[in-house]
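Just the one chain here, the form predicted on its own, laid out as structure tokens.
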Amino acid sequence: MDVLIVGSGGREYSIGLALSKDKNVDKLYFAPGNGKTDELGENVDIKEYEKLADFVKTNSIDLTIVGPEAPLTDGIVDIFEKEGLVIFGPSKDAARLEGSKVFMKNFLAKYDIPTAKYIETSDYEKAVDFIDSLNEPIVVKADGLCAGKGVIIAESKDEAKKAAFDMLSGESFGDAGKKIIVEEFLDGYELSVFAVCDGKDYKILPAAQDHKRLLDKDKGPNTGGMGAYAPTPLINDKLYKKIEDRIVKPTLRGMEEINSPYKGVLFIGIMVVKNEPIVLEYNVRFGDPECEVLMPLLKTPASELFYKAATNALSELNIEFLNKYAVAVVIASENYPYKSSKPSEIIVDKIVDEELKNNSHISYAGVKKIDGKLFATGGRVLLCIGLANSIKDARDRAYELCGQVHFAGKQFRTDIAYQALKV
């Protein structure tokens, strides 16, 4: 089987790494890929989806996997399926679950899926009235895609009102903020739960926990994610069952009912409040960095999971995972997330410790090759992943690997998985 992966980040590298070890996979392509994916397969510089579909047909590629949200909300799946091509991901209509927070919240309300009390509006005065009815802190969200940065947790009503004003005026997020959600803040702990779906059936992956804030102890600004681990001990069989019965099943039924059957991966951001799962958000793709800890735990060939989901055949799949833990630590560039950073050469020490060599790896994201050398090009540069029989040992291996990576201005959190290690 030949496979094309759309995207260029650590998520796409991790999917490619899993597929590169898969006996069912002959050749990998990445569009556009990054400075390290060309060591796993072939990078393809084609941006237009129609031309990419032509490339897939010409090269008889059997499966396309879409990593990021933007191509999905743009409708890449519809374009490929119109050409009779097999592609993993939701249609443009189904991708509204992430592409529009207003659509998502109204969908949750319609199908009685637990979520926070909220108002959707483009009217500033209505937003102010609702803000005044809530206790602090208060959550304000832009409707459209904002690369994971369109959510403000305001510590005061004045801050919430300013966030609402800035969004509605177009100052904060342009057109993405012309309609907003204001909702109550939920006090609990967050989980990332992923369901791989084929429209009717689904497979739940081990729950992960992300670390959004830049700094240790969850301080500093929100980011795209500074690390993750899986599986988390903060979930049990009873909670998994509640998530399936109250969230996953009604979501798939509801999407089918509105003629947008959901195929691909459904990423459910959950807040657990007093042992009850409440939906914070849906994403229509794998989380990044959660994907980087889920892929190495997958015992079932990755190609089978993706292909059977894309061809409505998940009921035939018996999915298995390694009985291990994975921890990923993001190493970011010097000025992340405030501004761009100057390219910096990356040096990775040769690993001599056999235990570390066999139970850790790097997933590359914001990297580029210049004259044969690898450079950090800004943002989240790479992830150091450790695997072990315990979370503590997996974390220790991830951080040991961090010590082998060098580039000017590198920054990373030192407390990934701290919540699990407190349990």
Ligand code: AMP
Contents of the next structure:
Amino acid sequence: MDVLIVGSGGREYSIGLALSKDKNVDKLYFAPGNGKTDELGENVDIKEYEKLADFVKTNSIDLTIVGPEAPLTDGIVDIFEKEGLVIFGPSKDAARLEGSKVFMKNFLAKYDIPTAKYIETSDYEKAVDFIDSLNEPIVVKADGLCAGKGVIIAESKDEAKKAAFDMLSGESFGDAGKKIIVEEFLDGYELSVFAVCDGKDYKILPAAQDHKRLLDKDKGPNTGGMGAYAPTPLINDKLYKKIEDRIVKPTLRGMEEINSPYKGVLFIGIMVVKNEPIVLEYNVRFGDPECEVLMPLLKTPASELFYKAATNALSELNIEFLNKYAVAVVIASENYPYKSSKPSEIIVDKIVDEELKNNSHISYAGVKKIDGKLFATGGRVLLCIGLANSIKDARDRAYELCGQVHFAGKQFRTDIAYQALKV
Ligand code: AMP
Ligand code: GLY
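Having seen the form predicted on its own, please provide the structure of the form predicted in complex with adenosine monophosphate.
Full assembly next; the chain just shown is listed first.
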């Protein structure tokens, strides 16, 4: 089959890489892709979704997979499905689980899915009253999409009130902050759990952990994610079962009940507090960098998983994973996440060690080809991924590969997967 992947990051590269090794896949397209996806398939520079749907029809592409949230919340799936095309991702209505935190929190409350105590409001006085009723720290969230920056963890009530005021006045995030959530702080550890869904059925992928802060020991500002690993030992069968019974199943049932059956990846950001899973947030797509560690662990052909999910046929699939661990280390550009950096040429040494060659790879993200040479042009430039029978060996391989990649100003964390190696 021929497949189009929408997006341009490391996540989309990693999906493409898995599909490029899949014997069911003939040709890959990326819209728009990046400076390396053109080596896995063809980059297509079409921005309008209607025109992209025309391109898919003209080229008889069998399946479209959507990577990032923006096209999903814009309604790309509805546009493609109206044209009778097969596309993996949630409808615009279902994508509100990520696109509106107010929708998400009210949905969780309606279906009795565990989440932090909260209020939703557009009224500053109400926000102040609720803030006064909570213990510090206090979490204040803008309703809409804010590129991962719409969550403030305030150490004091005054700071929480200021965050609420700045959001509600439109100062911080424009219209995305005109409604806010104020919620209690949850003290525990975070997991990223992914369910691939077809509207009714689902398959759970191995749980992962992301590293959101820029610097070692979880210091520095929040980023899109500086590294990930999977499966994490911080979950066991009992916890998986609680997550399925209390979160995944009621979510799918609830979405069906409100006529927004959920198809695509449901990414559940979970805080585990005293062995109980509590939903922090939903995302309606794969995490990045989590996707880069999940794709290489998939034993089932990726084309089968995505096609069956997109065509309501997941119940036919017996999903299998390699009995291995994957660790991904993000290499970012010099000024990430504050501002852009000057493009610099990327040199990757020839890997001579056979073991490293066979058990590691690079997933490319913010890269561009200029005159045939590869340049770092984005914030998160690429990821080095190691695979092994233990997390420690997978991490050693990922870091060994990091040492073979060179560009001016490269920065990366040196402690990815530390939570797993502590236990
Ligand atoms: P969100 O975009 O809602 O996932 O929030 C981003 C990050 O803020 C999460 O990954 C958590 O690290 C943190 N966070 C959000 N809500 C809470 C909460 N209620 N308690 C503790 N940490 C939170
Ligand atoms: N890695 C977190 C995210 O993709 O939102």
